[in-house]
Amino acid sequence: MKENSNLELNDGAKIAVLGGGPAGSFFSIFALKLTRQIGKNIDLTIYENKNFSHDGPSSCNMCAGVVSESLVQMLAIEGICLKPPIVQRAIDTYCFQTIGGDVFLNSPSKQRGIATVYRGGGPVNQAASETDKEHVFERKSFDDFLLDCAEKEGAKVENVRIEDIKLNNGRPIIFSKRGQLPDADLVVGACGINSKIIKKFEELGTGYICPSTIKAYQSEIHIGEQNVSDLFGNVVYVFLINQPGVKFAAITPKGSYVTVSMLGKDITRQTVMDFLNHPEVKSKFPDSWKTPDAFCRCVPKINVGAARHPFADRIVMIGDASSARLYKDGIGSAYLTAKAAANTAILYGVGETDFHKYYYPSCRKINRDNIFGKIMFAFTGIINQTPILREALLNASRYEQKHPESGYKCSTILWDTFTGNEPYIDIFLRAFNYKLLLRILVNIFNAIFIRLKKSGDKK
C-alpha cells in the first residue's frame, strides 16, 4: 500500500542507511551536510555488520580498490581528501601488456591522480615478512575512512546485520536477529549486490529488481614492499594476452601486495594460477618468485546491468544496488547515486514520485552511458583477439607517446576506457572520428606489410 500524500522529512526524521560502504557513507555525509545548511535536523543511523579495519575478505567490500582521478578531484572539492595511509599507491601510468610487447600510457594530466586503496583492513598477512608486518599500521581502509567521515558529520553507526525488511501500511520496517529496529521515515538500500538482504528488497512488491551481474575474481599477491616499488612502481598493468575465458585482467600495485583483478566466464582459482604462470605475467614478478599455494582472494559479483525501479515511497536503492558504471569506477557511481538520492530526500521528499523526478535521472544517465561502454569493450575484445588490430592500435599509441605534438588521441581513449576517468559516450565520440580511424587504418596496412615482408624473407 502506497501513501498518496507528499512525503517530506521533517525535523527529527529518522533515516536508516543499510550498508556502510562508500554509497552508504556518501549518502550520510551529503544528507547531514545539507540538513545543516537548510536548518533541519535528522537522525541518521548506518547499519553495517562488517568491521572494515580488520584484515581479510570477511571485512572487505571485495573490490580492486582503484579510485579514478576524476573522483579523487570531486572528493577533494567536497572536503574529503585522500592521502596515505588510505592511498596505497598514486597511479600515473597504465601499461598495456601483450604477447608482442607493451605500451606505457602516462596520465594526460601528468599527475599521479589515481588512488589505489584497500576496501577493508588489507589482505591476510599469510606471506608477509617481519619487515612488512612492521608496516601494517600504515594501511587504512578506504571504507573505514569514509565511515569515520560520516560519523564526524553526525551519523550513528551500529554494528548490526540487517536480516529482513517488510512493509507495514506503506512504511518500511527493518529487522535484525534481535528483532525489529526503530522505525525509519526513509530506508536507504546501500547494501550492495553482494549482500543477502538485497533479495528482501525484491520481495517487497515495489517493483524493484536488482541488476544483472557477473563474477569477478580478486586476488592479493604478496611480493614485498621493495619488489612492488621496483617492479611495478606507480603503474597498473592491463594484460591483453587473450587468455581463454578472460575478458579483463589487470595487476594493481598496493604497498607490499599487488591486486590481481580478473573478469570473465567461470573464472576459478586455476584460471588465476594459469594467468600468474603465463610468461608475460610471470616476467613482471621477481626472478625467484613462485606462485603461492595460498593467497587472500574473493569472488564478488559485479554490476553489469541496471536495477529496475530502484525506489518507492520511503525507500531508495543506491550504489551498485541501483546503477553502476560498466566494469569501471564503481566507487564513482556510488558517489553520484548517493549524492542525487541525498539531495532528493532532503530538498524534495521521500515519495516515489520525488525519487522518480529528481533521483532517477542520475541513474538513467549512468545506464545510458553504459550502452556506449558495452560498445567500447566489445571493440576492445575484438582488438584483443585480432593480432593485427591490436598491433596497429598499440603502435599508434606508442607513436603518440614518443611524439606528443601529434596529439594523444589513441592514448587518451585507451586511458579513459580502462581508468573510467571519463563518460563512455565521450570516449565513443572521440574514438569515431575520421582522422583517428585513418591513422589506425594506416597502421593496419603497415602491420600487414611488415608481416608479409617477414614471411617473404623467410622463404
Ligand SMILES: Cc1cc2nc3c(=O)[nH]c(=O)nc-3n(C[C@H](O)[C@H](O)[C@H](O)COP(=O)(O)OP(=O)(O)OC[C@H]3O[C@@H](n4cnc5c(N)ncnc54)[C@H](O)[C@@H]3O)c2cc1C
The other form holds:
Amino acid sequence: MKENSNLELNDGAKIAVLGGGPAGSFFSIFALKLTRQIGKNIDLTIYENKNFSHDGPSSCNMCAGVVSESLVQMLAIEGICLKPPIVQRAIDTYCFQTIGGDVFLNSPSKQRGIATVYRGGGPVNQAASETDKEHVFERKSFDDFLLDCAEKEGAKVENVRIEDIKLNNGRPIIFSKRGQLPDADLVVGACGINSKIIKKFEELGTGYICPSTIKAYQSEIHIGEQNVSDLFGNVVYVFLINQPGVKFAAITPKGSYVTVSMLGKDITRQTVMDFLNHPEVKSKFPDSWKTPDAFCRCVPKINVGAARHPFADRIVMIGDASSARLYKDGIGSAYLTAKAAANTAILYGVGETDFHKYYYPSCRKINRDNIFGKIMFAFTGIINQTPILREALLNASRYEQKHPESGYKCSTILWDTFTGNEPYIDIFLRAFNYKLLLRILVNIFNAIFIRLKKSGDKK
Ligand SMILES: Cc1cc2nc3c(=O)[nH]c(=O)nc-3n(C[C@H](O)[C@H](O)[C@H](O)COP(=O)(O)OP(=O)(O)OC[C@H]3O[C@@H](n4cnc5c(N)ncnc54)[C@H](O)[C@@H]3O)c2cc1C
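Please move on to the form predicted together with the named molecule, as the form predicted alone is already shown.
Next comes the full complex, and the chain you just saw is listed first.
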C-alpha cells in the first residue's frame, strides 16, 4: 500500500504552524487530536503575529464573518460549538434586494444554522467613542476562540511575526526578527493571502505559486443593537442594484454593527458612501440615520484562484494560501484543507509524494468546483445587469414560495449559491431543471410584454 516518502513524523516531532487564523488552528486541533488517538506525541507551535482580542483592522482577519450552515454543523460534530459571544447573530434568511423589490429566502432547514462572527476583537468601538451611552455588545473573536481550542489540545501559541523561510539541506527553517526559530520537521503555511510571507514561500523554488486574488472592501457600520435587531434581524441582505463597478454588495447583521462587504474593480470609500446613500440601501437604515464620516474599514485580498503545487518535502500550504471556495465559505475551505493536511502528515508522512497523494485531492476538489462557481457567478453578474432577467428570476422564486409544489428549486439554488452551503457543481446541475427554465422564459416574456404595453400606453 505504501508508495510514500520515508519522511514520517516520529514521536516528539516538531511542527511549526505559520499563522493562527482558521486554517492554522484547525490544522493544529486535528493534528494534535489524531496523534493522541494513535498514541503518539508531537510538539506543535502556532506562530501568530496578531492579538485577536484587540479592536480594529490591525488585529482582525478582515472577513464578513459568515460561518456557513454546513461548517457550523461539521464543527459541532468535532466538538467545536459556536455560541454567543462568539456568534454575533444567527442567520436564517437571505434577502435579495433589487431596484424593483425584494425576495426573502428562508433557510430550507428551518434552523438559524448560519452564524455571523467577528474575526478579530471587532470594529473600533464607534458607539463608545461617539456617545459613550450604549453598552458594548459582548463579543469574542472567532479566531481567538479557535486558537483557544488549539491550545486546549496542546498547541503552543507564540505571538511572533515570521519574517522569512529558507531551505537548509531540504529542511525548512523559519526566522523571526530575533533570528532563527527552533527546527521543525514540518512547516505548515497557514498565513492566508494578505501577508508578505507568502512570497517567501514562492521564493523557496519548490514550485509553489500563491493563488490569484482580487481586492474586497469591508466596512463596519454602527447602528446600535436595537436597530440591528429591528431593521435587519436575522437576515443577510444581498443588493442587486447594478451600482457601477460593483460586482457584489451585501450587508450582514452583527451585534450592534452591520458589516458591508463589497467586491468589484477599484472600490473606494466613495463607492461605499454611494452604496449607503442608494435609496434601496438607505431605506434599510433608521430614518434619522446619517452615513458616518468615519467607520472601521479594510481592503483585504480575497482568494479567487488556486495555488500551484501547495506542498513540498516538509512543507504544506493550507487554507487561503492553498485553495478556497470562490467568494463563499473560505473558512469552510480552511477547515477542509487543514483536516486533509493534518491527516496526511500524521497518518502517512510529510514528504512531497505524501501530500500529493493524500492531501492534494482535497484541494483539487475545491479547484474543480470553483470552475462551476465561476460559471454560476458569471450568470449572476449578467442577471444583475439585465433588469428583465433579474425580474424573471426573482419572480420565479416568489412564485415558487407561493406554490412550493411547483418544484422549481429556484429558492434553494439561490440560497445555496449565496450561503456557500453546497458544492457549486451540485447547484449548477440543479439549475438545469426544465420546469425552472420554462418558468423563467414565461417570466421574461411577461416582463417584455409589460414593458411594451407601458411604452404603448405612454404614446
Ligand atoms: C472581504 C472578505 C469577506 C469574506 N467573507 C467571508 C465569509 O463571510 N465567510 C467565509 O467563510 N469566508 C469569508 N472570506 C474568506 C475567509 O476570510 C478566508 O477564506 C479565511 O480567513 C482563510 O483562513 P486562513 O486561516 O487560511 O487565512 P487567514 O484568515 O488570513 O489567517 C492567516 C493568519 O496568519 C497570520 N499570519 C500571516 N502572516 C504571518 C506571519 N508572517 N507571521 C505570523 N503570523 C502570520 C495572520 O495574522 C492570520 O491570523 C472573506 C474574505 C474577504 C477578503
